[in-house]
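To begin, one chain is listed below as structure tokens, in the form predicted on its own.
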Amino acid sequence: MAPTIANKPLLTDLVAQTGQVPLSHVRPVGDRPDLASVDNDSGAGIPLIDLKKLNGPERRQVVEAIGRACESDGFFMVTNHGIPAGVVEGMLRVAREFFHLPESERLKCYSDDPKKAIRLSTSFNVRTEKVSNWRDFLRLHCYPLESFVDQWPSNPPSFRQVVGTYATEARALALRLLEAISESLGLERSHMVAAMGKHAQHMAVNYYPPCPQPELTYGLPGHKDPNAITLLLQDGVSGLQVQRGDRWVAVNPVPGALVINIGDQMQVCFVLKLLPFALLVVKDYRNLLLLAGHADEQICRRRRLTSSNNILQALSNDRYKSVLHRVIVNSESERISVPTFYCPSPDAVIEPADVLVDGDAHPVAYRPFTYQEYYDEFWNMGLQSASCLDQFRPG
């Protein structure tokens, strides 16, 4: 029988006094992950993109390869982002001296309030989840860095420079994918960034501790991410997972590549409410052109816009889409990650284009929303649903 531990609220902690998964972190039995069955190694297949050419003339050739890898992936892995290896390894060291202090000390940094912008906690959302994750995390609000930076954890002591310093080249490599991206999809360049109101970007610091038994539990279940845009730092240990079809398929770490992914603001909002040209019908690829301000005719014409349901197919929200992912734990090894969530402010409106709306040949998909009200849903609903996105259907 797997043990009951009360008065131990951090995950870590509680393993230090049992060789065997609690009973509060056991999955039912038909929610367990088959992790005999998951592909480990097709996960080269996931694409990876060198960064180094993003702002030379092979600009467009890279723009390419992350449009399609956001068309049938999601899911992509890029080198040479501009991150300096020494900030990305000062990043994954101060994590871990954190999780190795004393249980005293971390524990001031502890709540269980999802609202908190600076909190230690486990699990995800341990006030609304019926079975807990084998997961503690550091929850860091982190734009503008000034704001939060202070709140943040002293211990380590270098723990608010080293940290502040990633945050920092994490948003500016968010902020050049958004533009990237943006113009994957034959918009300005600047369209994307603009959509987002004052931004927002949050990280959690993730510390999966080994597991006595992997197959019983998740580190976290299957879920899209609620953000527009995630940025992974991970150390060496895998445990990402992301499905394609009916198979769930290994991400592997690849030495000095972060992993990035779709998340569903990107699929809702940043493709449909931007288009400058939202109350007009264009007939020809070339109006388009001169409407949207895009000076590359070969996107357009690549693309086959020469008529509005056209636009409507490449640009909307069927386009682009968050994809399940899962994180998995071993028996061997911790594991830390990183993810960077780059975000709209949350008074930011997600509604769809009139573009996108023709009766009911294509009805609205989403009711007018702001972001902190998908946020508050999304914690509120916890990991119980992949995705809370048909809570905010019309109707």
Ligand code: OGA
Second form
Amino acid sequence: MAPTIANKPLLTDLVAQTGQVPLSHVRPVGDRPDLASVDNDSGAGIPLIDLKKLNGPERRQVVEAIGRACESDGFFMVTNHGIPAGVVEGMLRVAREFFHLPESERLKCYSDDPKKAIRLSTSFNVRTEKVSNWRDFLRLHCYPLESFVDQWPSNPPSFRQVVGTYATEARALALRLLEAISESLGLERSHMVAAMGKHAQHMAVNYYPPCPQPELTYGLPGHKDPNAITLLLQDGVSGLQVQRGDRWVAVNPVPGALVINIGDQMQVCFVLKLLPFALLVVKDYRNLLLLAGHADEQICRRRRLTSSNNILQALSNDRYKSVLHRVIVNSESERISVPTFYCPSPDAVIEPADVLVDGDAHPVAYRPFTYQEYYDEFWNMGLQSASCLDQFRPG
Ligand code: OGA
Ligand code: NI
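Would you mind generating the form predicted in complex with this ligand now that we have the form predicted on its own?
What follows is the entire complex, opening with the chain shown before.
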């Protein structure tokens, strides 16, 4: 007997069977992409930064360009990023091969449990969301590599070797970018890297099948990434859009370039640059320091916190920021993207520094939490425009 639609956990197989957008994937009117109003002008100025000179005498200029890009856009693209073209091509090739495997083979990796370190799934979180997204994805924890690689798919046969090489290269690039970002804020080069505990690295391999009616659904609706920094590899097909003002701007692929964006954890870390000026004039600084965690306690201790003004949130939001982005799909081609999410380790404790908590006068604004808790909340809340910081106020 032919399987029924309900037996198709993955979108790829569902759409192969039905050839239309199932009701489960149709967004309510008013929550659809409005494709006609998108700014498609080749990225409309998303900065393109050449990293070639990052390790030479002109490092300062490159660092400043990265700082400006973080400040003005939260998104930028990098060329000469150091990941060999063959490694990038291999990654995309093996990703495509994986998603073209027979259904029975792919389903061996299927799980709808966001807590699993390695899984193939669909949409975002089918356990909690009302409308599904036009995406299947493979999620892989990849640092430390040796802790996870043996659980990765073994088909295609080259998967572990090819993806492992890409993940290692992507991590090296993430560390270089974190160093440059630290410097661009006037911090020690190692500051960000040190503030993230033992570190973690996740990869998604996103597969967006062609969609017969792209105006009805999203690959991914508007969201901010919960981690520190994201490195996105996309194939040649457009789909990523970034919010700028009240418009959505297409970030069309540039051959050889990767897209970099700032995540929620990083947005708060950036407040550190403002501390020397801002702590003297800001009352509500605790809200912003919460994610800075232990590494910055020293800085806080050294400063007297006196006055009342809540401009710091606004200041930090206007500087380096975690920016809303989304993915739309198209009726012509499948699309593959591979974001590397670089993050604090799950056990990194995020809490306001002691010095900022002062009984009734300055009650703690957020309860301490681990990055793991933040991350779980991200998956539970579903994708939405707000980041989930508000969930971490004291009960
Ligand atoms: C993500 C994401 C963008 C893309 O997976 O968080 O934003 O182009 N992906 O697939
Ligand atoms: Ni994202």
